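One chain comes next, on its own, written out as structure tokens in the form predicted on its own.
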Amino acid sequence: MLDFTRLKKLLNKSQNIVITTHHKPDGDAMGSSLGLYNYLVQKGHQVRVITPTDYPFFLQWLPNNPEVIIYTDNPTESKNKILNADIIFCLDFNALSRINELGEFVRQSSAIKVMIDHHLEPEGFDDFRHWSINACATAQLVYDFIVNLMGERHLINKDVATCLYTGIMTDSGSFRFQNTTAEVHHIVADLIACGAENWKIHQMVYDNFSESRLRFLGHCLLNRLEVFTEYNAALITVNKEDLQKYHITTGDTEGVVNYALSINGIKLAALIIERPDRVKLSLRSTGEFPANEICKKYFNGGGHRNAAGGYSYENLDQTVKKFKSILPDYKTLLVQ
């Protein structure tokens, strides 16, 4: 592992810098991705931000997004620059496979790797490692990243600050997760001195879903949930005709999975969505209940305690009818 006093010295001075995250990147995923980019142009590196797809329009409202390239669209010069870099930051991911196409050039790449992350059992693929599984988001990390291990907080300024409170406050569930500590708190309220609008930021992420969008949600709460009282279990089910007829787009099934969870008394809920390749799924829950467990023993996943998702190649129908069977091999957890 490459000790951080040589990291340091690396970059105080001017690199080829790429940054890239997971496949689908979320809110935590660009905000911190993003978060980092604006510090290190800062510092006067040659940068870019590279996500293996696409993500949703009420992210590409962040500082500097028009900076990002995705690999899906710019295939050839995503290769290049990643051939090419210096240094690659690996944010909020912690194996390779979670970015697709894209974990075969970082592995082939010269470049040394830094990951920031804060999921369970890292591959092993990097040089320094910036890593913790209490941390509530990467953002707070690359925050953590720059102000302690840098010593650069004056270097945070509005773009900075913006982009880490969102990938804060997205992946905290807006300050409600059980991991969202006293020192987060005072984190934000840094972000906030710094130039972070708070509220702007909640409404360009919340308040800004399409029509259909909504109708969609409508859609899935009356006729998609079902309810297991005797295992304080719930779970949304979409096929593919549901995506289609409400033209769901990249985005737009986020934060289902929390309506099922926010119902008195459940413990577990499920968002299983049929998509052109395989069955995904999201899982929530709440307390000690290890949804990551049950994403990585049977759906090929794996996560946080209270946040998990998986995939299975199985179709829909059976997939569905997989998860139910589990329930009961978890019921003294649920009921308890």
Contents of the next structure:
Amino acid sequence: MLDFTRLKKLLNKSQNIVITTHHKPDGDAMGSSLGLYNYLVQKGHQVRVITPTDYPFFLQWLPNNPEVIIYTDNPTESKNKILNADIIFCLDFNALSRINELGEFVRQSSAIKVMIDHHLEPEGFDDFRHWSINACATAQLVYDFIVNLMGERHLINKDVATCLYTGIMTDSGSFRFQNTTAEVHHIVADLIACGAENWKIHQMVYDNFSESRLRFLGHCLLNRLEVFTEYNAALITVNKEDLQKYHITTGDTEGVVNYALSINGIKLAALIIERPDRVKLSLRSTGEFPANEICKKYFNGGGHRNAAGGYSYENLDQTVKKFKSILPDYKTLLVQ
Ligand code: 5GP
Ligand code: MN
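The form predicted on its own done, now the form predicted together with guanosine-5'-monophosphate (5GP):
Full complex below, order starting with the chain above.
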């Protein structure tokens, strides 16, 4: 492990830095990565953000988004940048399997690896970590890193503030999940003071969908939603024909599961999607119910207590059956 004083010293000299984040990056992944990018470039570093895969259209407006390299579009450049980096920041993930093939390059690279993350059970590939499962978003930890560890609040300019606001907003469900503490609100207020235009950011993220995405949502709610009242659980199942018919692209299915959770009394909501390579599950829960336990135990995944995910190589029907067969085991927790 590297001590912070040494890291700080390194960061006060120009370095080759790569920032990477988990595959299919969400608002927190991109917001924290570009937030850190916009901070580090002000310090004179050579910085690139490299994502393992593409990410939703509604995140492609973030300040300096054109500087992002997508590994699947530029594999050789991505690999070389990672292998030649002095420092690699790993944001919003803590297991190298979450960055697909990039994981092997990060492992091979002699760069110092700095992990900033809020997920459970870090794997331990890092040299320095700023990690807390109590943080509502990695963007919150990036703010804390810049302001309290580096002591550089003056470098939170409008671009940094906009990115970090986006990360906190998206990962906290627009400031409503349980971990949206008073401290989070203070940070968010400070980001607005530093130039984040909250109303514009909400519009860019939440009012930026295609017509077919909205009709897809209607289809899911009308035709694909099952409610299991006896278990306080709900499920939305999406097959590959649905994805084709509504021209679903990266990011279009994000948030759909929350509608199932919004039904009165529902404690566990699932979205099961038949992707080309495997069946993907997204689980959301309320209160103490451990959605991550189900993902870890039955679906090769994990995540947070109230927001978790996993996958299955069984077919869609079998995966749905398996999910339903698990509900009786959790009945006590679900109905209490
Ligand atoms: P989503 O349902 O939005 O895909 O994921 C919600 C959360 O669950 C993510 O923030 C991540 O923490 C976790 N998660 C999703 N998919 C996986 C997975 O395949 N493996 C693990 N370990 N965690 C996942
Ligand atoms: Mn996150």
